[in-house]
Every structure is written in C-alpha cells, then in structure tokens.
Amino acid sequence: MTNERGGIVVEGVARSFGSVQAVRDIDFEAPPGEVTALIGPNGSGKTTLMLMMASLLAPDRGTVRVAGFDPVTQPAQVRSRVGWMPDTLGVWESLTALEVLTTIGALYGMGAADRSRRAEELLVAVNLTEFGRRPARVLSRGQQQRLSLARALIHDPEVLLLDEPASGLDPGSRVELRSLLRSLAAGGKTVVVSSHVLSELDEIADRAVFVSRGQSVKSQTLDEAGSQMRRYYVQAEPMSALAAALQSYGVRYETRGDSRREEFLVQLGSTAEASWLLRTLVLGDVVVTAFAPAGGALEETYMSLDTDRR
C-alpha cells in the first residue's frame, strides 16, 4: 500500500494519555489515488490516530508508515509529504487569506514566485478569491475552513489528512468540496477524510475505517458497502394495499411515520432485491409514491456495528 506516491499503513497501534487510552489497537490503510473514511462516534480515537499520521504524535506501540515513511524517526519527510487540516484551527487575523497561504508556503521552504503563484491557484480552487485581500478575521467560520483547507495544499503534498472538513461549510460548498476531494483522489493523492456526515462520505469516499473504542472494528469498500443489507422506506396511495402486497411477498415491513405521513419500512438483502420489490409492486397495480434507502451504505455498515454510539 505505501510507495512514492504516498499510501499509508497502521498495525496495531495504541496511544494513551495518563490513565486515558486513546487508541487501544487499530490496524487503518489508505491506498494513494482513494478517498478512505475514517468513520467513529466522538472518544474513538480518530484525531489521535490522525495525529500519529501526522508525525504531531508518537504511538506508544505499533508502526505507522506514509509514503514509506516512519512519522516518529523520519518526521521531516513525513510532513514534506503530508497536508494537515485538524478540526479546529486559527487563523492569524491581521493576515489577509493570501498571505496566510504565502506565509505557510514559505515555512515549508518555497521560493517566493512559487508561493504566491501556489496561493492564488488554491484561492480560486477553494473559492476564496475575492477575499483573497481582506484581513483573515472578517471570514466566516465555513470562510475559514475552506482556508484552511487551502493552507493544506499550498505545498501540493501526496497525502490529506482532513478532520471534518465540511463542519461549518454551507451546502454549495460542501458540493464544491466533494468534487475537490475526488479530483485530488483522481491524481493519485492519498486522502483520508474523517467526519460525522456519513450521507456525504458515501459521495466521496472509496472505502472506510470503522473504530470504536480505540479500535478498528471493519474496513469495507463502497462496493462492499452497496452490496450489504440496506432497510428501505416505502409508501404506497393507499397503504392498505402495500400492506397486502407486502405480506403476498413475503416480506416483511415495520411501519413508521406519524399521522401526516405513514411509511413502510423494510430491509432488503441487495439493490437487486430492492429493484426487484419496486418492478414487483408496480407490475402489481401498487400505486407507489416513495421507494429510497432509509440511509446512505455507510450509515447502514455503521448502525450495524456494536459500537460505543449507543
């Protein structure tokens, strides 16, 4: 998995802090030219695992290796290589955009025609650019994590590391965001993107982590994800009759919903099932008026795992 081009490996890896152990055994691949969700309720350990990668923390046990790289001996490699948006993170408010970009530009050595050449680019890619010369202080809180984000690339780096990059955007930018997310993937960074919206990881994401309890708990593909069981909603005009032909089927269906709008739900084994009820109720004179996942495949692997989100 890890070469030039800038994959990741972690094997067994734990970390605490005092008493408090953060991150307890995980195992986390991320291929260059892939997305790769790191997905975990808040105490799972997803930052400090992401830290570690960062070389912004060392592991008590266990090995971690970017690009080849190892983050506790050969940390100056490892952040050449590395874009790093946390959570969180100032900004220096008497700076304008572009020159926080060309200042963090030249902290990683990059001659001066290169770093504002570099700042302009990704203020146009992170749609900054008529902010570009106003003070950072004036921007808004979604303002800033797009900057942030620009801050990430300014040194072009072949590995991401985003901790919930679309907390505070609005949903134009979170659009924007999922298509810059996929074309970087698409050039062959590796890009591993931690967050709570798992609806939108299934857009963006080619394969995700699961931890809970500072462990790593499944590693699936979208693919694999997609051909997993999902639960459907269904509604029909009247719903009697979806109830009949429902129970006709053999299928079996929870209702939901509350007396403004009933809905049927069902769990269904593939998307070929789920094609075969719709084509069987309407082949069926069943007057169908929804049909849709009740959540994205994600979200489904998710709720299926005995995790600490309970």
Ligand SMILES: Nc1ncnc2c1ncn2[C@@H]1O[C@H](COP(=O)(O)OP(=O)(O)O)[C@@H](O)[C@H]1O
The other form holds:
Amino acid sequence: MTNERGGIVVEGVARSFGSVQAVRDIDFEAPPGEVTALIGPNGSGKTTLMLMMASLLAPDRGTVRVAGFDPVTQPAQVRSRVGWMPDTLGVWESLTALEVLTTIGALYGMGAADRSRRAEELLVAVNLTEFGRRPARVLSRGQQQRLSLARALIHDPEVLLLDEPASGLDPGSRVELRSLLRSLAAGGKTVVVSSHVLSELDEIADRAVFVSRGQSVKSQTLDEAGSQMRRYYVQAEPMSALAAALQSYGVRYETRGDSRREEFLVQLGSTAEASWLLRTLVLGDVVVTAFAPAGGALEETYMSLDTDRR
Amino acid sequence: MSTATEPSTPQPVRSTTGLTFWSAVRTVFSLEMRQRLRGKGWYWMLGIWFVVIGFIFVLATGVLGTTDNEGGILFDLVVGFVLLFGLLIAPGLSANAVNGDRAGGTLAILQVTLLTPGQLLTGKWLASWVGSLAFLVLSCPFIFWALALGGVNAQEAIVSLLMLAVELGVVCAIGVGVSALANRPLFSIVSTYMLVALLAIGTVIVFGLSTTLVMEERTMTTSYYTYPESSLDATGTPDPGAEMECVTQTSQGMIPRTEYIAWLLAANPFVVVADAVPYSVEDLPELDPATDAAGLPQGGPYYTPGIMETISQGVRAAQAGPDVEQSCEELAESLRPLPQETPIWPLGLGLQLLLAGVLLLIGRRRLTMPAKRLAQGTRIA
Ligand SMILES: Nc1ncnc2c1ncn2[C@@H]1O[C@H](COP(=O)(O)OP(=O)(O)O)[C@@H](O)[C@H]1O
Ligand SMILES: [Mg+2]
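Could you switch over to the form predicted in complex with this ligand, since the one displayed so far is the form predicted on its own?
After this comes the whole thing, all chains and molecules, with the earlier chain placed first.
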C-alpha cells in the first residue's frame, strides 16, 4: 500500500505540551495517489499530528516517515518534499500575492525563472490571477486560504498536508479545491486533509482516519464507510401515518430532535434496504415528502464512534 | 502492507537543496526590507530623526558660535546624538524581527521551507542593521556640515562613523537574538532596551559604585596655584598686581584606584566609540612655556573637547588612576589631553559581541525545528 519512497506512515506517535497530552497514540497511514482525511473533533490533536509530519514538531514517542524520511533526523529531505498549509493564516502585510509565492519558492531553492513561472501557474490554479499584484493583506479570508494553498504547492511537493483547507471557502471554491486535490492525487501525490466539515470530505477523500483525544480510533476507506449501516431521515404527511406504517413493517425509528421540522430517523443496513423501504412506504399510500441519508458516510462513522467532543 | 516500519532511510532521489546560504539570507533580507520600505512607520521615524538631529545641531551652532573648536565640538555632538538615538531606534527595528513573525503566523511558514535558523537570523539581522544605518546616512548632512567647519581630521571622522555603524549592528544583533528568545514582541523590545540601558547606563553606575571598593589610603601630593597669604587683604581679595605661586601640599586621604575598575566601562557603547576614535592630540599647539599672570599657559581659551572626546578623556583618566604625586610642572601638563595608553574599546566591543553572539546562538537553538520543547503558551501554528 505505502511504499518505501512515498506516502506517510505514522506509528504510535505521542506528543505532549507540558501537562497537556495533545497526541497520545496515533497510527496514521496515507498512501500516495490518494486523499486521506484526518477527522476529529476540536482539540483532538489533528494540527499537532500535522506539525509532526511537517517536521516542525518532534514527537515524544513513535515513528514518523514522510516520503520515506524521518522528519526528526532528516528534516531537509522531508521539507523539500512536503507542502504544508497551516490552519492559521499568516500574511506578510505589504507583499503581493505573487511575491509571497516567489519568496517561498526562493526559500525552497527554486531558480528565479522557475519560481515566477510556477507562481503564475498556481495563481491561475487557485483563481487569484487578478490579485497577483495586490498586497496580500487586502485579500478576503477565503482568498488568503487559496493563496496559502498555492504557497504550499509552490515547490511541487510529493506530499501535501492541508490543515482545514476548506474552512472559509465559498461553495464554488470548495468544488474547485475538491477537483484540485483529486487531480493532485491522481498525479500520484500523497494528500492529507484535516477537516471537520464531514460532508465535504465524503467527496474528496479516499480514506479517513478518525482521531479523538489524541488517539486514532478508526481508519477506513470511503468504500467501507459507504457500505456500512446508515441512518436515513423520513418525513411524511401526516407523520402519524408514517409512524403506523413503520411499526407495521417492524422498522425501528426515532424522532429526530435537532431539526426544525419533525422527522423520523431509521437505521438501514444498505442502499438496497433503503430502496425497499421507500418503495414499500409509497406503495402503502404513505405520502412521503422526504427520504434521505441523515449525513455523509464519514459523518455516520464519526457519530457512531461515540467520541465525546470537548 | 508497508515495510516502512523499520527505520528505512532511502537515499535522496533528487538533489536535496539548491538553497545556498547567501541566497537564503538575501531572500529573507529582501522580504524584510520590502515590508519596511512599503510601511509608513520607518519613514516617520526617519523624518522625526532628521528634525530632531537638525534642531539640536542648529541650536548647538547658535550656542557655540564663538568657540575656537566649533567644528570638532559640533561633530562630536552629532556623533554622540546619533549614537544615543541609534541606541533607541535599533531595538525598535530589530527586537520584534522573529517573534513579530511568530505573532503574525508567518514564522512557521518560513521554518517549513529549507531555510535554516542561522540564515533566518542572519537575514533579519542584516535587514535591521541596514534599516538603522539609514538613520546614520540621514545624519550625514549635519556631519559634513560640522566637518566643513574644520578642526576634525578625516581619520577621526571615518573611524567615528565606522564605530557608529558597528555599534548599531551590535544593538541590532542583540535585538534579533532577544526576539528569537522571547515570545512576545513587546517583551523582547523592552528587554532589548534594558540590555542597551545596562550597557550604556548600567556600566557607568556599576563603575561609580565600585569606586568605593577600590578606595585606598594614600599620601597624596597635590599642587595648585594660589595667591600668597601676604598678598591678601583683610577681606581675602588679593592685592592688584600680586603674583600667583604654586603650592605643593601633601595630605593623607582615601582615593579610588580607578585603574582597577576602568574595564567596567569598556562595554559602554559611548566608550567603545569614543575610545576607538583617534582624536588629534598631536595637532594641538605646543604649550607656551611662558605662563601668564596667573601662572597658567598662555594662548587664550583652552582647547575645549567635544562630548565624545570628553568621554574618551574620562575613560583614559580612569584607566590612568589618580595621580598621587602631582608636581607644579605636571600641573601645567594636566591641562593637555591625555594620550591613549591601552585601548579599551577592543575589550568593550568583544564583550558586546559576546553578548550578542550568545543571544543569537540560543535564539538559533530555539528556532531549530522540529521543536522538542516549546515555550509555554506558544503554538507553532
Ligand atoms: N503549543 C501548545 N501548548 C499547549 N497545548 C497545546 C499546544 N498545541 C496544542 N495544544 C493542545 O493540544 C490539544 C490538541 O490541539 P490541536 O492539535 O491543535 O487540535 P486540533 O487541531 O485537532 O483542533 C488541544 O487541547 C490543545 O489545547
Ligand atoms: Mg487544528
């Protein structure tokens, strides 16, 4: 799956800050050519893990291999191969977007012609061409986010570590981000995306690693996630008829409390089961007004993990 | 499954880094300079600086109008003020260099590139030094004006400017070092000011206090000119036409042996500059052996040293220690500037460089990633 030269392998990593145990024990694997999602509630140690993979933070315990190199003993090797997009946005007040990119390119040892060509290309890729010559500080949050992504890509890294790249992006930019990441993965890059916007990861990621309280609790591929038990919500007019029908088919349901309108949640094992239920309800003259998965596949896993969010 | 469990270390597939030391330093330098040149703060500081120096210069020119050594005194004054204000400005330009980036979230972005901490610190230091040298350049009109008035030789002027530049560089290095160590810009700027104050004022205070430690009971011979007892009338005013005579007196007393503690002054920036400058003692007119009515050398107003030269003389006097046997002949000599015996500035500059170097080295360790220990309450990102 992960060969010697590519991808990321993290084993039994721990890191604490004073008395705070940010990462207790994380196993993580991101093969090349795939987008791996790192999912966990706030404060679960996603950023800390990313920092350790980006060679900025030394783990207390465990091993990290990025593109086959150890970030602690071979940081330069790792850095030349890793593009890192932090979740905090740092801007040089008076530099233009283009200058930000060429400066970072220079610090990766790229030649002058090389880096300005690449910077122009990336501005096109992230849709910031018209802002290339304006000071970076006037960019909106979403635009800065895209600039930050372009910066992470300037040296054409093998491994891309993106810490919450989608937060602050408008729907259009999210779609673009998705296709950009997919094309990078298709080109053989290792892409790691941390996020808590789960619905989005469904479409971007090939696999997901769930972390909670500094521990990796589950790792699955999206295909696995898709074929597991899922919850569907159902609405009908009137709801009482739906309740009676469900009871008569022996389908267990619960009333969803977190929505504006009353709706029932049912657990269904597969899509076949779902289509059976929908057809049966409609044929049984229940006026079904809504029938849909309650959340994305990853959200389903996330909720089922029973991790207490802090 | 993966075989990467064993600590495998493949050979680099491509050449690791095309980043040479100087191209990295140049990139950091131009990053810093571009931000400085495009901001407003630096220009405001330059403008205020120019006005203040100009004001002091014009004021001094008015006051000194009649002194014979006008050029020398004015030149010294400008050098002194440039040093004083430089010591105030250089920390402001340098002491938030690194932690300002950390606060702005840009430090980690630089650290994740191939840039090494040494290159980062060098670039930041060069940028703040060049930034503060601009203040020196801006004072040049006044410096040249003073030089045009005469009385200052080229060597003196060149060494003065050179030492000013060096001192600004040292303060910038201290500032950059502190900024790599301290978490908050405000804290590091204040700390740098404290260190500069320690050098500029602290050394003098310590020197002053230490004189009590080197007090020695000595028999002293002092000489002075006075009117003979006989020529004084009842009210104590001398008769007209009475001649002064030299009286030599011997007394017991506690005197500070400053020659033991003069080195304490060495690290003072003012001392370093003043001591390094070769003030033209030799050019002074030979003392007329004939003395005037008061028994003092003839030739009108005495040579008046400028501010920096006075400091230089003070340090030399401290180095020489008190003269326990002063004869009447020496009395006349004592009006002449003291020549330099042992230069003290190499020691002072050495101490300053040591301080700056230690700070930069610790700062470099602090910036080396991956970080093992983080200062409490700081995040990398
Ligand atoms: N530098 C630090 N010093 C102290 N505590 C930290 C530091 N960095 C992270 N933490 C703590 O570690 C935990 C994990 O943080 P983080 O990795 O940023 O979480 P996430 O990115 O998943 O939201 C949090 O409880 C956070 O407060
Ligand atoms: Mg985070």
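Numbering follows the first chain given and starts at 1. Superpose the two forms; the largest set of C-alphas matching within 1.5 Å is the rigid core. Because the structure is a prediction, the values reported are computed rather than measured.
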Please check if residue 56 moves between the two forms, taking a CA shift of 2 Å or more relative to the superposed core as movement.
no
(Q) Does residue 286 shift between the two forms by 2 angstroms or more at the C-alpha, the core having been superposed? (A) yes
Problem set entry | Core-aligned C-alpha movement of residue 67 between the two forms, 2 Å or more | no
